[in-house]
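Next up: just one chain, as structure tokens, the form predicted on its own.
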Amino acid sequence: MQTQDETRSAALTTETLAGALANTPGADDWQVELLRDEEAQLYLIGEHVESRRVVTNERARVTLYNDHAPAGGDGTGAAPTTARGFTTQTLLESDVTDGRLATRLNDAVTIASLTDNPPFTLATAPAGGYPDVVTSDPLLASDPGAALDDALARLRAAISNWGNVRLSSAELYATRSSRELRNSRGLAATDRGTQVFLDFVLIAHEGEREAEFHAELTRRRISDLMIEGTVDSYATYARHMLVAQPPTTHQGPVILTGDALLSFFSPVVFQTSGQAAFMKVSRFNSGDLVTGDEPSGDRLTLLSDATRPWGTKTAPFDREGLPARQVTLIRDGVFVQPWAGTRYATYLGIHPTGDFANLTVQPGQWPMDVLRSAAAGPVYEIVAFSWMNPDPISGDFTVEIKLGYRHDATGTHPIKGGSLSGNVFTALAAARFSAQTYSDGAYFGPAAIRFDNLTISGE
């Protein structure tokens, strides 16, 4: 297989498209990022491969910023100020080859020019330079073909532990990536990273009887998506939605685990966010209690981490060319400060932090056999949603309930359906954070959170 440099354009360059843009009238500020994929794929129906495929993708992202007068001045009567508009254009090899890329830009420019932003600057080059982060696998990087072999071999192997489990259909990507970012004001830089994803389908079967579960995961080394463990707690879940049963309707006690909890937390990310914080709708101020009231659980701390080693949102510079960083956002309950790119930051008068990154939540004290305590009654634990996507602004939420368990004086019972909601400020008011951790690649931080007053909606 080819690498990356023996396969990029000749064309298709930042040279290229930086000399374009400089020549542009109206390209007051540019950015390009130049993004090429090499990516190794392989697709299975059952146990049998249907295709394999090599793909290599190489596209451009394009930002052409225009200072113009603002169309109807400032209000007040006084000579306009300046504003500051602009798109994001994805530009192929063929915009350059076959002469269209003059065109392209000029209607960047026309696009750019009908929106009225407050002026803000672009990223300079950091005098320290960027860090070293963490993001190729060897073996991804090397030979993402023989790689995926190799998952296979493994997940097939896995499901063959399971007598009553089967596979429905599977895919496998591993890629290796590589970014170059220009912009005028300086900045050049670049890095290089992989990524494996693996979807996969199970199937239980018991008499006549079948259920499925679908996993997806995204990671940027091969190991961690620890395939083995992956396959039992998934075909666990499988035969467990053979047997599971509506829940009752319940207000009280509620954990969510596993890959629930970075959705969870949506909320709380935009609400720290300097865009959040400049359109007013934030209700964080600095050093106030993120919770409003003083909490009855523990106390929240949530970074955001572009160096975390193997996150899939690491990297060196975010989009801006911003240097990556370790920024604590939540500290024991109070909001620090928010993130935000130079945008925001400059709007807003703080340093910029860069674009939110890996998801990182401090974990608790609580063993995983306390927190399902049902002494005082039943407690139910959620692992699966069909889509969990509170509402950013408020923090409510109704989602349904795709798999969990009732924890009862009886036992542990799986349960299917109904739909849990609450409001992710006020539970957090009231939660207990695991000791054990997990991660899916984005988040970082506690297995499992005990909220203690949310709402099930069932029989």
The other form holds:
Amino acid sequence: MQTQDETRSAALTTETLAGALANTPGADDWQVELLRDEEAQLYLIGEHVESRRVVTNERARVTLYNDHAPAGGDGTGAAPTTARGFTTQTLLESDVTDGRLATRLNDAVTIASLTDNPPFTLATAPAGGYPDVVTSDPLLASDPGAALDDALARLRAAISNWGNVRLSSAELYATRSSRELRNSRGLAATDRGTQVFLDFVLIAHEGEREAEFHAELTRRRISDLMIEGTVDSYATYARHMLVAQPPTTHQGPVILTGDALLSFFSPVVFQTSGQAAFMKVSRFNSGDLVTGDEPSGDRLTLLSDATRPWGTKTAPFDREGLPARQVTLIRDGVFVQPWAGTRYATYLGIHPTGDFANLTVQPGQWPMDVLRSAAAGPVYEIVAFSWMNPDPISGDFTVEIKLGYRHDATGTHPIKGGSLSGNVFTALAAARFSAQTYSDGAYFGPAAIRFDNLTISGE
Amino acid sequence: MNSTDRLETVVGELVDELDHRFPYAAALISGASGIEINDNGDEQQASESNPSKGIVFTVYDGASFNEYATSDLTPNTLARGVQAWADELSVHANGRPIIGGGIASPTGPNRRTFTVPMAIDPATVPLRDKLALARDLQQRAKALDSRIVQAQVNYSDTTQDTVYIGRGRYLEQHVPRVRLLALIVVSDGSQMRYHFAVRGGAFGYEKASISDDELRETADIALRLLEAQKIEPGEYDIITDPGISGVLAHESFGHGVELDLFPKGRALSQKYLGKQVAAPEVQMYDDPSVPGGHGFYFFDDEGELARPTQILRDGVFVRPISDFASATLAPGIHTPNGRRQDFTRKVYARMTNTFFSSGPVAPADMIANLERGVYLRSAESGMEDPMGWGIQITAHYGEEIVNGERTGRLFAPVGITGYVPDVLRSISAIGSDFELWAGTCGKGHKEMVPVSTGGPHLRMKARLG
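Structure of the form predicted together with its partner chain, please, following the form predicted on its own?
The next block holds the full complex; its first chain is the one shown before.
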């Protein structure tokens, strides 16, 4: 892979853009975010390398703010107050070298001047500076291509330990990124980070029968892929897929584990946002229980944490330059505050928290074997779905089961097919969180949650 | 010579040079530009819609495909970068032969430029008019009922500009895509529901409108969903609207027949080529040349000219869809389905406009002839399972049918699951109508490209929950 300096753009800099913006009439405020990603990509079909790619993507996201009188006044007949319009443009090196920069920025002023929003101010540099956070893996930062080759060798070796399991395909991306942020209020910050993406499919076979299991992992550092352990887990799942049977229709306790949990909480993330509150579609009020009534199980504590070491959403500052922090949104079942950037924080009259970062859920006290207890009847444990995609407003979900287990008096039996349905908010009113924890890079929390009353549509 | 001409000249020369060194070489210059507007009455926002611009050089070295992708379109920098990258590659003497091939002729008679005919090019419409369109729609929607807590309008237009140089072809296309969505959120004080109306496709600004009647129907359904119940899990006779029929096509024998899955051993359909997999009346196509389809294009990202591919003929699986690499590495026919999300991602075999063709039954008769079942409306999402042939589709809602009548009782949301051949073989009536719905398709959970799905109303059996 070529090094950064060999292909580094020369004209697209924050200094160039800041200078141009300062001389653009109508640019009452502005923000420049210069992003550069260098990525090595490797694609395999079985043992065969199908494709190798090197990708360099450098662009500047320029957000320009224009203050003006609103087009229709304020609706009261009184003198119009000021409205703030804004727009974001993506600029490339060629926009600067080909002399289009002034035109692009003037176009942005025109667009911003046509949209009317309540005013808000931009972030300023924090008095205490930005926190030190850990986001850059030296192995990935020094040579992404070599890091991928090493990861691939370990992946192949780990799979070779398994009989009757083969690699169907794999995709590996190693990325090193840099980010420079400046705005018209004097804020200036830089950040560097790394990321690795591993997507692979294992096929287990027994005679004529075959079954696959698909893994998709994103991490900040290579070692967090835990390649050998991950292969062992997913090879086991692939083998269980061979013998899994359709579930029976079931209404009762269901455990969700691992990868499904991040998506499961997505309606909670949306409902705790300042945007949802401003749009009047949030069901949460500060100081109230998020479950409405007293929950019959554990109370939820949920945070957004931009400081967690090696989190994929960890960064010293967010898209606006707000410093990384840990923000408790729901404490002991009670909604504390929304998360919001400067815009919605201004609108709602609250302190800005920054973008939502790593989803952090406080684990519970329950051992896994207690959660799995089938003493009172069968318990289903789902480890993989086709696509957990709950409705952000209602919280409803219905999702096909890729792989799970039925725990009953006769033992534990793999299942696949059928669907799981329920409502995220109702389910949280009767939930118990495991003491064992799990992380997928963006989720840090209990490894399993047992919900007392979900519905499985089976045979 | 302007900067674009200079760039294309340099790219053509680089491809020409690479084509003499490797069995295959090509370049794709791609860019997307346009505007996206959001208006919810309290806020307005207008920004570029999914902007991207970059170039990809591809060479096949006899064993693997290698790509150099960059956003830096400065000719001199680009030439240095490509040459340094190519110098590290070597040709595998005993490699697998490539399909096609040929030397590029960047300035020769093979150059072809394609544009979509339209009444109003969205790029020529003043932003002020687009903002007014969104504001008017938002205000009309919000005024419909006091229980509407949020009416949100999203308008976007994007023009995808692509230049392909390779295989003796020099192709240029400009494809506009317009989308207008009105989302209505209602509340009865204790819960919230929503419904939406949407237009989208590769057409001009003239089709960006939603009528008062459509808005009223959208609001009525959102309000009725406040009373919707959970459906009792089980197997049902169902009638699907064209949107859900399309998602069924897409998830079953769309993803399931992408040829790049064949050499990976991930597609069960590989064993069913030439075999009956659906009811004998079922015809299914993927066709990037459908005018106005959201997945429309004149040529794919590997310079293959758009044309229809019949996937199912009389219920028999007759042809997969492919990209250049999969057609080279696996036995199969090259179809115009090589697509990439943008220059930062590789090409895969991807769907475009995927649909069941129409049949003889009027949709009203289909409902009238159903004794008991569910009429499923408004597709939300779907997920493929090419190896296990499971299927997952979520309908925004379903309406009960009893004795050939819609009872007004709604269920929401409704999940449809089943085993693909069982579902497709159970199709017992094919509607005489036809409609395409705009959407976005991923490969797994990434690699998003615009597509449409559709077809007629269908009657079949499936498991709901």
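What we label the rigid core is the largest C-alpha set whose atoms superpose within 1.5 Å from one form to the other. Bear in mind the structure is a predicted one, so any value in this text is a computation, not a measurement. Residue numbers count along the first chain shown, from 1.
For Gly26, the Cα coordinates differ by 2 angstroms or more between these two forms after the core has been superposed. Leu64: CA moves 2 Å or more between these two forms after rigid-core fitting. With the core held fixed, the Cα of Thr110 is displaced between these two forms by 2 Å or more.
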